[in-house]
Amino acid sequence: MNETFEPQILAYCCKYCAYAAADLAGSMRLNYPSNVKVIQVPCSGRVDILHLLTAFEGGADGVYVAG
C-alpha cells in the first residue's frame, strides 16, 4: 500500500468574501491543493443541506462552506 489518500474537497464560497479571496490568491499565483474544488455561490447562507448531501453522493470526501 504505497498509495497515499488524498481527499476530494468541495468548497462552497461566497461570491463577495471567500471566492474573492480565492480569486485574489490565483491572481497572486499562490498555490493551493488541486484536490480542492471551489464553487461560487451568491451567499454562503444560500447553501442548503441538499447541496452538501449531493456533494457527498457525488464522491466528495469533505465539504465546507466559506463566507
The other form holds:
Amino acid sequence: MNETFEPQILAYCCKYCAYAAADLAGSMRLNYPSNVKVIQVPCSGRVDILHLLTAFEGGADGVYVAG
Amino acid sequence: MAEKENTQGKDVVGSVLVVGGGIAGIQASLDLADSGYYVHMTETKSAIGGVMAQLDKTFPTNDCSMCVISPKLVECGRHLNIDLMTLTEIEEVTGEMGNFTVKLRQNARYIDMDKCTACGECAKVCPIDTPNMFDEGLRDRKAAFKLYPQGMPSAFAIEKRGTAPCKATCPAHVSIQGYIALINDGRYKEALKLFKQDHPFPGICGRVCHHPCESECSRNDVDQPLAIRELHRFLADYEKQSGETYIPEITAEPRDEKVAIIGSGPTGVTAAYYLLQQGYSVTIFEKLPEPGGMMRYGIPEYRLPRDLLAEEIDVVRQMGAEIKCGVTFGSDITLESLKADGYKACFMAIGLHGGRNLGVENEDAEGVLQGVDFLRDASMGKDIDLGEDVVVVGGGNVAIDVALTAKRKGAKNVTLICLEKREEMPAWEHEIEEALEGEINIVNSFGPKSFYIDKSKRVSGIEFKTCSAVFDEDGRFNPAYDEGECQPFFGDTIIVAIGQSTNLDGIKEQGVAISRPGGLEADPVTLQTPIDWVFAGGDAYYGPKSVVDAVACGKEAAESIHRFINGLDLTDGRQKEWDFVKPEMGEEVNKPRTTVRCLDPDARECNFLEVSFGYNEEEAKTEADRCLKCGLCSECYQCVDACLANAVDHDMVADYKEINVGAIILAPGFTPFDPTEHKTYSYANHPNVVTSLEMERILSASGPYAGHLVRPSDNKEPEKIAWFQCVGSRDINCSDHSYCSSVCCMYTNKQTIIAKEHSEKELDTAVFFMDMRTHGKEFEKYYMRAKDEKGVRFIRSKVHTIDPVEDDNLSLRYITEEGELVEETFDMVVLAVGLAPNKESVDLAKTMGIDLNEHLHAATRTLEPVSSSRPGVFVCGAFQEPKDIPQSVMEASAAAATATRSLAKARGSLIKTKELPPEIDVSGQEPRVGVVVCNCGINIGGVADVPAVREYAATLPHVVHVEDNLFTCSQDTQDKMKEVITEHGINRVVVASCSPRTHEPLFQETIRDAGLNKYLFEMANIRDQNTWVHMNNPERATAKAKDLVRMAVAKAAFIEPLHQVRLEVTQKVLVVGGGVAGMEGALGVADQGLQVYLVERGDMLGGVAHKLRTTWQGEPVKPYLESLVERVRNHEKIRVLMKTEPVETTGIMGNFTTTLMTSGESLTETVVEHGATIIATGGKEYIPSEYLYAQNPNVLTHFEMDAAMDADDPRLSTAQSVAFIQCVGSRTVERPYCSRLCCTHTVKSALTLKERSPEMDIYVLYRDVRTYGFREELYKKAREKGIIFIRYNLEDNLPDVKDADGQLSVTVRDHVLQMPVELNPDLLVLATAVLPNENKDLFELFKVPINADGFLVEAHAKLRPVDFSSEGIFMAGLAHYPKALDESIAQARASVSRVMTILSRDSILVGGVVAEVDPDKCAVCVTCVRTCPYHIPYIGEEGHAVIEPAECHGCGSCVAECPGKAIQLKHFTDEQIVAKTAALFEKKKGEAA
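Instead of the form predicted alone shown above, give the structure for the form predicted together with its partner chain, please.
All chains and molecules follow, beginning with the one already shown.
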C-alpha cells in the first residue's frame, strides 16, 4: 500500500437520521474527506448484503451502514 | 355540548388558528390540516420547532430530538392546508366560537421567503455578532441568521431592533452602526462605500462635523459616546493612503436632462452627487475661484486640509459633473439664460457668505473686519495686517475659528469677547478648549457698546457693557445689559463674528423669493421655490448650519428635482419619522473612548497644519469595538450585495392581516426559568454554572461545541458535574413558582447518561434533589438504570453554598440525609430550571381574553383539559401546565379534536386541493433523462465547476438534456423546467442541488405539474454533502459532484412510475372499552358526524371512574360521569353494545371488519365494518398482599377509602390517626413503574380527612412525593395542614405493619430524626398500583403490542403517543399507562383527532414506496413476518406473504431479509440500488481516477 492510497468509502444512510446528520454536517460546514459518498436508503434495514458486495466488487475499500 | 349548541344555525368557519410553532402547535396543525380544516399557524420566532428543536436527546428512548421532530417540521412547512406565518403576533380577537376575526401582525423578516434558498451568504458577510439564543447564548450568531440549520421555513431572517440612534439622529442618516461594524470586521472599503451611499464627504465631515449622532449614542449612558466622527475620518484617511478613491457607480441610464446648481458648497455638491447617480448631467456654477463654498472659504485649513477637500469634491467631477468657477449668478448667468441653455431645473445653494453688523457706533472704521470676510481672505492666502492685539467679538464657532486664524496670522494677543457666559457659549466645547489651548483670552458676559477710533479714524479699541442675561424668561435671545458697568478693550484689529447673511445681489432681480432666515424662500419638504423649476437649499435657505445638514438638504433637493423632472408627486412619502431604539443595557463593561492624538499646541503657531491626527487602524478598531449595536442589524447592506437571489429587502415593513377562523388553539409554550435571581447559585457570574437548556445545547451535535462535552469557561472536558433540581420549581423563595415542572427529573436523568456517553474519560455525575419524579411511562426504569447501571449519584439534599474556587471550579457544601456536612468540588454545575410562563403568552392571554391561573398558565378544568375560559379558544402544551413532550402532543391532538367539534359541518369547506394534469404514460419508453445542475448562487457554483459537471452529465447514458441555473428552486426556474420536460420529451428528471430531505417534494411537485409521475425523479446532493463539506477543495468537490450525478443518473435509468391507489374508507369507528376514555373517544368521533360502535364487555359504562369521588382540582366526578353516559347512550351516531367483546377482526386501515360477540341469555354475533379502531380497555387497582391487607379490616385501598368517605363510614369520624403507605405494588422489582396518580390521590384524601377532622393525625409514608405540575399545590397545602410525611425506602427502611389485637402498628425510621417511630393508625390506606386490565386475547386479536408491564405500546414514545404502529388503530386511557382523569380525557380526544386524519375523507391514497411480494417466488418462510418492525406482512389465504400497501411503512427491512428475493421495495429496488452503487465505481473513459 503506497502512501497516497485513498480509500473509496460508500455509506448507506437512513433518510431519517444518518442522512439528515450528513446534511447537518453540511449546514455546519464540517469538513470530511471527499472520498466518502452517501446513498440514501429509506431505513438502514433496507440495506442488503447484495449492496455491500456490489460495492466491494466495484472497488469500495470500505462500506458503512448508518441509521 | 353547550359549546356545540352555540354554533348551530350560525355560519361556522372551517379553519382554525393555531398560535405557537412548538411541538404542540405543530401536532395540532397537522392533525387539523389532515382532517379537513384549513390552518393558520403563527409563530413569533423566525422558525417553528420551539424548545423541542433545542433539545439534544429525548427520554426515555434517547432518540435524537431533532431527528424526531425534523420530518414534522418539513411536513408542517410544506402542507397545502397550513398557512405558516412566522414572526407573527396576535393583535386582536373578536367574534365568538365558530366565527372569530383575528387581527395579526407579521413582523418584517427583511428576507423574501419565496426567494431565499437558505444558502447563508447573507450571514457570511454580516458583520454583526449577537448571542445565538437558540444556543442559549453560548455562542454568537449574525444579525442575518437562520434560527437553526433544520429550521422551517427554510429561510434566513434579519433581526432588527430598530434604527440605531446614531443613524436616526444623523441629518444625512448614514448607516453609522453599519460602517462601524464593518470597521470592526476590518472591511474598510465596504465601510467607506456604505458611508458614501448616504454622504459624499467622509473626510470633510470626519473633521468638521458637529456630530449630533454622538449625543444620542447609547454608549453615552455607559461611559462616553463613540467617536463616530473620528471613525469615518479614519475611513477617508485609509482610502487616501490606499490611493484608490471609491467613486459611486452610476447604474442609472444616462439621461438627456440637464440640471444647474448654483454654488459649490456642500449642499450643491451633494445634490450633484445624487443627481449624477440618477443619470442626469449636472453643471455646478461657483462664484469664487475654487469650489467648496464655506468648506473652503469659511473653515480654516488647520481644521480641514485643502487637498482632502479638493479630492472629495473632485469625486462629483469624476462622476461627470462640470464645475464652472468664477461664474457669478445674477450677472454671468441668470435663470433666463439657464433656461435658454436647456437646464430643466436649477438648484440655488448659494450659502451665507456675508457677515452681520453689530450696529454700534464707528463700526465702519478701518481695522474693523467681518469674521466671514476675514476667514475667506485668510483662506485665499491674502496678506492681512492685523497688528499685535486682536479683539474678536462673538462666541460661536466662527468666532473661535477667527480667533485661532488671527493667532496663526501673526497676532500676538487675541481676545475673544462674547455676550454669553462660558457655559452658554454657542461654540462647541472642544473648539473652546482648542481656543484656550491656543492661548486665546476668552472674556464672557460683555456686549459691545461702541468702537474707539484714533486720529486716523482707525479703530483702536472697543467699549463693552456688561451683559446681565442673554436670554429672556422665555428662553429667547434678548440680551439685557447693565450700562453702569462698562469696560474698554484695546486692539489693533477688531473682528466681528456674530453671524452670517447671504448676498442677494443680482438674485432679487430675478424674481427669486426672499425670506428669513437664510434669505431664500422654499417649501420646507420639497425645497421648491415659487418658481417651479427652481429649488433652494443650504445655509441660504435655512440659515447657518453644519456640513452634514447641507448634505441632508442636498439629498432632498436631488430627490425633488428628480421627481420634478419626471412629473412625479414631490411630496409623496417624503416626511419619514426617524424613531430610534436603544438596547437594554445590562452590566456593560466600561471602555473609555479612544482619544485622538493632536498636534502639540506649541507647534500650531503661525502655521495651518492640521491639528488632529485622526485614528490609526488599531485605534479605529478599538473604538469601533465599543459600539453597542443598538439596532442589532446595522443596515450595512452587505447582505443585499451578497444575496444572488435578491431576497434581501431592508425596507420590508410589518404586514397587518385579518383572518377568519372557527376556533383558536393556543400553544405558545414556556420560557425556561431564568436563574439569575438565585444569587447563591452564581449563575450570572460564573460561566460554568449553566442551565439545563444550555446543557442540552452543550450536548447537542449541532450545538456550540459540536457535541463535545466541554465546559464554557475554558473548553476543558469536565470530570465532575453536579445537577441541582427544582431551580425555579417548587420554590417560593427565589421564584414564585410553587408548582413542579414535571420534566426536570427526567431530563436530568437523561443528561447524566448522555453526558457520560459523551465523555471520553470517567465522568462523575451527581444529582442533588428533593423528590425524584419519574412518573411517566418507562421513566422509572430509566432512573433505575441511571442509578444502578450508570453509577449516577443521586443525593437527596439541597446544596446551600456554592463557592467559585480556583481553576474555574465550584465548591459545593451540603448536608447529607444523615446530617453530615460535605464539601465537594465540581467542574461544572447544571441548574435544572423549571418551565416558567412566557411573558408573551401572558400578553397573548390578555389579547385572547382568557383566564390565567395563579401560576400564569392557562386556567383549565380537569374535566375539560384543553378548553380555556373563553368558548372556542383551546389550549395545549406547556402553556396549560408544565408537561413533557408526549403529553403536549396528546393534548395538541385533543385540542384539535375538541376545537373542531363545533366546526364539523364546515369540515372540508376551506381546504385547498391541487388540480393536476393527467399523467403521461411512459411505459415502454426508453429512459430520456434530463439533468439540471444547480449553482445555488455561489453555494455550489462557487466551489465546484458547475458547467463542467453539466457537460459531464451530458456524456452519461440516457441523458438527453442538461442545463444549469443559478437557483433551481426559484419559481422561474421551476416554470422553465416544466417547459423543458415537454420540449425534450424527458421522462426521468435528475436534479443535482441540495438535499432531497428538504427539496425533493418541491421538485416532485414540479415534474408532476409537467405531467410526469412524481417518482420519475432522482436527486444528487451536491451541496449539503459536497460543496459545503469540501469547500476548501474545489477540484475534489467537482469530481465528487460528477460521481454523485453519475450515480443519480444510473438509478434514474431504472426508476419507474409508482401509482398510489385510491382506497375507499368506511367512515365508522369501533371503540373498545366503555370507560371514560372509550366514551370520550366515541362521543368525539360521533360529534364529528361518524358512526361509532362502542363495545363494553361489562354491564356498565363508566369503568373505574365510578370509584372516583373528585378530580384533583376538586370537581365532582359523578355528575360528569352521569352526563357522559347519558350523552353516549342518547347519541344518534353511537351504538353501544354491552357485554360485548370483539372476537375476530380483519382488514386494514380504512376498511376493517370486526365480529362482536354479545353474551347474555344467548350469544349474539354482530359483524361491523369500520375504518378505525380505538382501544380503551382501561385499568384497575392492584389488590395488595402487603401490609396486612385483607387481614385487618382497617387496612384499605384508595378506592375503599373513597367509598368509605362517600358512605360516611363511622370509622372515619372516630379515627384519631390515619396513615397512608405509598407505592404499594408500584416501583418494585415486579412492577418497575410509577403509578403516577397515587401521590396526588393520597394527598387529596389526606386533605379531605383533615378537613373533616382537623384534629386527626395523618401520616404519609412515601418514597418520593410525585405531585407533579400544579398538583404540588395539594402537597404544599398538606404540609401546611400538619400532615406528616415520612420517607421510607425498599432497601433498609420498609414500613413494618403489625396487628396487635386489632390495633395497627406501623414502624418506620423517620428520615429527619433518623430514628424509628411507631405509629398506631386507626386506619391504614394503601396507595396501590394501577394495573392494566387483562386483555391478552383482545390485544393479540388486534395485533397490538404491550410492554413488560402489560401496557399498550405506542408507535413512538414522544410524537405518536396515541397511535399504534399499525395504521388505523389508536389507544386511550389506562390501558396505555396509569394516568389521571384529565389525561385520560385528553388522550381519548387525541385518538379522535388521529382517527379523523384518516376518516375525514371518503378515500385515502395508499401505495407508493411500499414493499411488494412476488407470489411466485414466495416460499412462505415467514422471514418477512418476523422481520417487519410494524408487523404488517402476513401469510394470505392464497399461500404466500401479503403486504398491504395501505399498511406498509416502506422501510424495506423485509426486502433485505427475504431469502428468496421475493419482495421488492418500490423506488428502492435492488436493481436501482445496485445500479447506483455500481455507478460510483465505474469511471468514464478519460476521467481521472
